[in-house]
Structure formats: C-alpha cells, structure tokens
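Presented below, as structure tokens, is a lone chain in the form predicted on its own.
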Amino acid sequence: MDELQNQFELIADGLAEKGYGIAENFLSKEEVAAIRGLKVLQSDIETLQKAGIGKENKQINEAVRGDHIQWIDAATAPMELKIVLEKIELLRTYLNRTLFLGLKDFEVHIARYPAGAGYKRHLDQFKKDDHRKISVVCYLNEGWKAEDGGQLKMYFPDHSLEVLPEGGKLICFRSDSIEHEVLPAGRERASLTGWMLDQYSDLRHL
C-alpha cells in the first residue's frame, strides 16, 4: 500500500503543478499480462465498437480518431479489470481528500487503436457538458519501444509533451484544459481509458 500511496502522491502533485501527473508503475508486469489475457483484447479488434466523436450525434471518422471501444461495468467486470478499477476510486478519493476536487465518479473504457490509427488534437470536455474532470489512462502495452510510436502528445502554452504509452503507466490530466492527441503507432496500442466526473456516471445511457 505504501507504494501505491506514493503512485497517488506522483499523481496528486503534478495535477497542483502542473496539471497532469504520471505514475511510471501504477499496474505490474503481472497485472498488465493477466489484463491482456482477457477477451476483450485477444477478440479481433473489429468485434469492439468504433469510437465516435461529440456527445450528441456520435459521428464516426476514423481520419480523426481510429480507436475501438468497449465500456466497463464495474458490477460486470472480471476480477482482472476490478482489480484496476478498485486502485483508481482509491485515486479518486485521495485526490479528493488532498486536492478538494469534489469527484463522485468515474467511467471507463478498454481503447484499442490499430497500427496505424490516432486521435487529432482535442479536449475531452464537451462544450456543453462540464461534468469530466480529470482524464485518466493506464496503458496495456506490453513491450513498448519508443520507435514504436503511439505517443499521447500533450500541449501547453509554452510547450509540449509526449508520453510514451508502456505498459502499466498511469498518466491523468485536467480535462477542460489540456488539449492532446494520441499519435498514430506502428503496432496496435491498448489502454484502459476514462474519466473522473462530478457527477454520478450511468453506464446504461454512454
């Protein structure tokens, strides 16, 4: 527990400073192996729902994001997503017990991209939906190299970042500030990816 209490420090101080955190080691080698040995990203990628863009209207266009998806139940899902899920409502009350964001809930999703594929530039809060805080993803991808691509690009004002997706890391950011980009990767890249909201989240109407 003191290690994950550290993860959550990591997270916790970079959301103050700097408005995005990362936690190198947030799931094992273990942990990320027993997820990758689920159905969901052993199917074929094409079994998973294509990921549309906007709230209303969903409008699928893969020349600005590729990925598929598929929402997670936490009452429905296996022990090896639980497990994952029960480490990020530990995150969301600390950071609501040091940072005094007033999060009540989170939503997530599993997000394969195919070799190839991105997401262009964007926030991930809607315009006329407030209720995403914090966006949070923990990669799945086993033996990532840096020439293998796949970066999720981050801008600032001043500057930009790029984090490579390996596996096990967590990284979350500020939702209604942080524009970024996922860059496009030379093998399919995999993450559970969500966020934390205000607001009580229902599954049944995503």
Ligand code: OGA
Given for the second form:
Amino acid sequence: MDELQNQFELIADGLAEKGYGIAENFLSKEEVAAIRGLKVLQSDIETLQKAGIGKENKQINEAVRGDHIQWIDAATAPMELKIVLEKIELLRTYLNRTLFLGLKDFEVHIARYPAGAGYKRHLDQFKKDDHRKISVVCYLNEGWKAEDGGQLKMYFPDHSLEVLPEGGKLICFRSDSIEHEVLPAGRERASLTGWMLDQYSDLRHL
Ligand code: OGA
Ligand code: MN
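Moving on from the form predicted on its own, please list the structure of the form predicted in complex with the ligand.
Whole complex next, starting from this chain.
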C-alpha cells in the first residue's frame, strides 16, 4: 500500500475509534519547507487578518484567540499549497468511502500565532451552523521542540491529550464533539487549518 493510503487509513481508524486521527508524515520535510517559503508565511504577521470568534458579527478578542489568518482560494493558490489541497481532497473522498461521512467540500486557512498567543478551549462547530464535520490541521513548523509549547490540547470525558505542532503532522478530529485549546508557544506557530463540510463552502462565493 502506498504511503499516503497508509496515512489515510491511520486517520480513518482513529476517527472511527476515538474521534481523532493523526498522520505524523502527511507532508514531507521538503513540502513543509516549500510552503514556509511562501509570502503568506514570510510576510509581517500583521498583514494577515486577525482571526475572529463566531460566524456572524465576528468579534476580535485576543484573550480568547490570538492568531492571524488568511483563507486559501484553491483556484488561485500557489502550487506549493495546491499539492496539500489535493491531498486533503483525496482524504475527504477516502473518509466518505470508509466512514460514510457525506463530506461535500472543505475550506482551509493559513493560521499564524505570534509567540505567546493561543486559542482558549472551544468547539469548532458554530451554534447556528453545524456544517463543519471534521476539523483538519496540518502543522508547518520546522524543528519544533517540546519546550516550544504550542500544543493542541484535546479534552475527553476522563482525560486530555496534548499534541505537539510538528511540521508535516496532520490531525483530524470531530468538529461537533471534541473540545480543544491551543496552548501558547515560545515562538511563532503556523498551520494550515480547515474543515470538511457537509455542504459546499461559502468561500466559493467570494
Ligand atoms: C482552530 C484550532 C488548532 C491548532 O483553528 O480552531 O483549534 O492546533 N486550531 O491549531
Ligand atoms: Mn478549533
């Protein structure tokens, strides 16, 4: 079985059994390095939009959420990102075939957290919009160490789990049920973050 299929299987098994799945090597070191070179990651972080909370009437509250984001338009994305979008699309159809999730589309943004910023405990589904089914986060940090912090902390009924945001790692989890938090890091923390939806993305109408 080829390596990508292997990664897909790990994610699908994890989602089915525990509500989350991790692929340690979804992207190669070279793919991460190529994305790191893009303007969206190299530019001054203030040139990206400050992330808001909620779907309508977005509020900016840095005490809750301190990242800066840029939505990715698949049609105009640079080749380095298109490669990742294609892998996520293959994963979407794989999850539909194996877990019958009825996922129709996905939408992603680049997220950059300046040193010291985090995202307090939350669920990814909006109160009035439950179309986000599976959260997908692919980390873009080179040489990340445990002491850099920035873990994704997931909460379960009787335990919690911390995942380091190491470059190339992909984590998927159920958007409707897994509460999670981004712990502050000692250095900037970057990811490609998105959601698989049970309808077509609004981004198509932008
Ligand atoms: C989010 C989020 C997790 C992470 O953007 O909603 O929870 O590890 N991200 O970046
Ligand atoms: Mn989240």
